[in-house]
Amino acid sequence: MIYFVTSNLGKFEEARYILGELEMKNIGYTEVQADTLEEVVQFGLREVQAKITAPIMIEDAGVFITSLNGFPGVYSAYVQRTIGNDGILGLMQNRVDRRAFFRSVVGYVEPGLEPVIFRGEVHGTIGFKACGSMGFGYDPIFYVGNKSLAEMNIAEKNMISHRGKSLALFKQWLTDR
């Protein structure tokens, strides 16, 4: 059994769709201020590993907007809680360049094993308005082609998303070992 340490039910459902049997553990960990998602995940793994002696995974993700110099990036969760999608749309109001990408970093560790990291990205644009009711977070304003991630069901989203890609790499690693 792998314990997915998260408080985000949406992330958990996406992971369970790809990985199968998982157990959600909402025990929290410090999301350290860092320059990269990898650093946040590695710090979190060490902290959680001290609490749980079992196979554990965590995942951190961020949206990086080109015209905002990569903002919100590693601060995506905080920005989502404070200004939300409306705030991002406001920051983008007069921007012509709407390119952005989502990055996901999955970290995994189990007793006797060094932590391993898996990364995935999806490139798209920040829309002019929020669309869709599926997904969570930035999904309604992040478009791949002419469709927001929030307009995709879990199967469609997992086929192209940053998290779907990092989880697929993790699943392949689990299968191959």
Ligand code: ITT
Given for the second form:
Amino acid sequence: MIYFVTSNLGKFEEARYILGELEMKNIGYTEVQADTLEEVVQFGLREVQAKITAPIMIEDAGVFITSLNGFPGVYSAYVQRTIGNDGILGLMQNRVDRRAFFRSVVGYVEPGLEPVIFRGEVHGTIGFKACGSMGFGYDPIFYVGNKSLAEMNIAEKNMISHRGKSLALFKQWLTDR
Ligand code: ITT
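Same protein, different form: I have the form predicted alone, so give me the form predicted together with the named molecule.
Whole complex next, starting from this chain.
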């Protein structure tokens, strides 16, 4: 059994869809202020590893908006909590370049093993309005083609998403070793 340390049920459901046996552990870890998601994950893994002696994964994600020079990026959780999707739509109001991408970094460790990391990205655009009621976080304003991620069910989102890709690589690694 792998423990997924996360506070985010949406993430957990997406991960369970791909990995199968997975248990959610909402015990928290320090999300350090760093320039990259990889650093956040490496730091977080060390912290949870000290608390649980078992196979553990964590995942950190962020949305990077081209015309905002990559903002909110590593600050995505804080920005979602504070200004939210309406705030992002406001910041994007007069911007012609709508390009954005999501990045997911999965970290895994088990007793006696060096941590391993897997990445995934999905490129899309920030829409002009929120649409859809599935998913979570930035999903209603992040579009791939003419559909927002919040208009996709878990199976559809996993097929194209940042997390779907990083988790597929993780799953492959688990199978191959
Ligand atoms: P953890 O406990 O796993 O850290 P979190 O919700 O804080 O859960 P992150 O720090 O990885 O997760 O996510 C940063 C922000 O980006 C947060 O507000 C998420 O809701 C949002 N986010 C992450 N993945 C997303 C996705 O697939 N679709 C939409 N928003 C996403």
